[in-house]
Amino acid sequence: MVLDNLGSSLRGSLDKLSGKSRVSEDDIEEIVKEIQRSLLQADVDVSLVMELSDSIKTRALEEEPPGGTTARDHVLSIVYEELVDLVGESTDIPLENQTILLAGLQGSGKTTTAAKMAWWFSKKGLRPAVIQTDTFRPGAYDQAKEMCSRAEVDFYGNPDNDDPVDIARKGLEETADADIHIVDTAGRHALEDDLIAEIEEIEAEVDPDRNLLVLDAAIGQGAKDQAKQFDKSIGINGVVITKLDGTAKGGGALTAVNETDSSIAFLGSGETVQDVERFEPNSFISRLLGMGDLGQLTERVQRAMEETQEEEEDWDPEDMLKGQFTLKDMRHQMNAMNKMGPLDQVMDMIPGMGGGLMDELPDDAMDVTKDRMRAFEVIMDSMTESELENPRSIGASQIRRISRGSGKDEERIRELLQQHKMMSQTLKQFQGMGQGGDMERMMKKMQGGGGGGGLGPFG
């Protein structure tokens, strides 16, 4: 995740303040140095780093902690507020009719971003359309068409037309019924004059409401020149940071935001159209500091459950709280979990589960969990309808047969059955709570882990 090293180092420094009623100048100096080191390593501009660290140091030494607040929590609050101020507000993108133009160099992820943004708007109840004007890069049209097909959104492009301005004009005409128009432009390997001239002509033709600069999170200090040139040519209203699923540092994007006096609009990670989220500074910094993001988590859970229900019309998640919890229900739940996005991102959103705890996990921990889920699915595919409906009836001979059919060890099958049993016991404690409105009790049980079911198939 962008600036992830900052989060890790800060949590370590802040933990040293635990139990202290007051902080010394040496304590603050150590934290400020960690912030400076991490931000500079992440390619954030030096002037921004010094401005932030000076502000944190001054506030931490001069402000009195509110009554009942520990020194650690007070400093954490200051760091949180200053980091939120550093990344700025989220780009204003109302849910209404508008045209958005995407700019950026080749390889920045514009085409993927266009489809991801269109998918995001479609989930908000709007009808988006992507217009592909890149006539320079081979395969741009095919990639855009395929991505928009996955996103199930309208698309216009013409591989036989080599005039990007004409494509943009006709694209707006052909997709006139759409609420949102996202115009994807061509990129180059550098800021050539012809790229700038072309995008200026397209911008004049489509008259967009917003121009977003798409930046690879790994760009580093090169973001400053990019941002300055594009802002001078067409004006930049916001930045989209892409490829946050790798080892990218991401600091260059913050420099670009500062250079264009704009803000961050979206964050992109992963290869699927669902791997995108609206940038919310409070949530972003909260996750960075290991404080979780329940708002984003709730949105993902609701969306995943709705999509799973749409695909599997015979399943109603509320049935799990009314009757017997079957292996079919467990598989539906796993499918919904898969739709929530990369597991490490989801864990980051759970207070206490991200941050330091995630740092302590082995590098392959998430891969192991994914493999475990896939193994469970293969095993369930080898079961009969009766076994899926009544897993308690599965005996030793059936386990041997399922093992042969699935190619999985008998121990893995017993592990699946044990996991199902724990989840079933947890759900039984929730049965009836929804009807009685005792949501507080339900939340306490969920936070406490219920009957040991934990994170279900993830645990």
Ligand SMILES: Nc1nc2c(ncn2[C@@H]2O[C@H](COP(=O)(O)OP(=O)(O)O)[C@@H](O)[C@H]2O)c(=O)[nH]1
The other form holds:
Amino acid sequence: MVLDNLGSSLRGSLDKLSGKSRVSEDDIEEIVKEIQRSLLQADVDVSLVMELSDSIKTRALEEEPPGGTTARDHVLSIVYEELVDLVGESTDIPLENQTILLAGLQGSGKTTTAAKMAWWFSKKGLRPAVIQTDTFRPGAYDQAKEMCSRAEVDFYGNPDNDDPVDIARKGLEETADADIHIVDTAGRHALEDDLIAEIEEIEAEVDPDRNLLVLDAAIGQGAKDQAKQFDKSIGINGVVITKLDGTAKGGGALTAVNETDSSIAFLGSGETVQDVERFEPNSFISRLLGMGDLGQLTERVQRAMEETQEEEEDWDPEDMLKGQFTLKDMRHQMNAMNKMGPLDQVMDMIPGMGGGLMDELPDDAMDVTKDRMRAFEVIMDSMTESELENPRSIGASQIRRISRGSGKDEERIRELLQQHKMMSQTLKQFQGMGQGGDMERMMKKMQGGGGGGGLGPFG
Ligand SMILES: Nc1nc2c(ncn2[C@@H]2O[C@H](COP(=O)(O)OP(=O)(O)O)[C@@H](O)[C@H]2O)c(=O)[nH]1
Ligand SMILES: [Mg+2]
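Any chance you could show the form predicted in complex with the named molecule after that form predicted on its own?
Every component of the complex follows; first up is the chain already shown.
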């Protein structure tokens, strides 16, 4: 996928910053070189690469890291911000009636994208129709028709008509009931005058709300000329990058986006109609850098936090971030985790937590099954306030008392204390990686100030 190597190589150089509080010029040179290498390998335009690396360099050296930030986090957040900036906003696609025209060379993935987008709109509760105007390629009609039937969306085409403009006109009439009209067009092997003339005519007839350029992720430097040409003739509002599931690099497509001053609308990553997603700059770059999907994680965490908060009014997440990890915190965390869904999934979304780190933890370090939870709750109810705040103070005699009070075996109480100890150690471990204490701030920053609401390393 695009810039596939960037994440791992960049993490390697960033790790060398671990423990440092300031970056030196040499450090940043090395990191910027890594970034340049990955971007150039991914076919991103040279001038774009230079522009990007200059601003990363300047910012990393000149900007004062916010108080308490490690050099690593500081540089990572700058790289992140600059990359998000490079790919730009996602193309605005309002969920309302509209006509979308797809342009692009033959084989770029227009027809597939038309069906995919139609499927996507139908999942949003709108009624889409695809109009196939490709009279150039034999089999285009059958292919589009079949894909649309798989997507369960309306379709119009006419294999006996060889006038694309006429097909477009009739198509719009025939599918007048639909909310969204997606007009698929023909392509050629290369940009030719007659292709440009044809698409201009269709454009004039259809009067689309937006024109999307479909680009194969493998396109490379040729993307620039194509993008310019299509932009000049019909105007390009957004780009769809297809075949991101392949070995393609996608950098050419990023260059094209920049060239036409447009943005990315959708990403295609497979041959079936469901293999489509809206382009989200933040989550795209997070994934690219192997930082997990910060946006999605934050959203989940926030939802879980809110729900848990309602049940435990006296629990304040800020306390946990500031000081000791108490049994109350643990109860809260277990509750929140239960609400977030499968733990391994959640861990995958946490920066730096993806590959293998979970394997290093004891198997039951985070076993928060419902049964265990219930037993722990009962035990905690038999503890005093000071025991909950300071579980280390709980000795053999207290364990005996708590066991009598809760009706649970002493063994279960030791288990609970053991689990608390492990979670507390894990927490420290995360903080040691320079990602615990600063995570909240980083998340806030990465979401553009959306507010991470007191997140601990467990969420
Ligand atoms: N793996 C993969 N194949 C794709 C994707 N999009 C399109 N294709 C394939 O690329 C080929 C050309 O796609 P098509 O939609 O016909 O391109 P068009 O000529 O621009 O209409 C077809 O074999 C598609 O199945 C994608 O995202 N991933
Ligand atoms: Mg086609």
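Between two forms, the rigid core is the largest collection of C-alphas that superpose within 1.5 Å. Worth saying up front: this structure is predicted, and the values here are computed from it rather than measured. Residue numbers count along the first chain shown, from 1.
A displacement of less than 2 angstroms separates the C-alpha positions of E51 between these two forms, with the rigid core held in common. Comparing the forms between these two forms on their rigid core, the Cα displacement of L417 reaches 2 Å or more.
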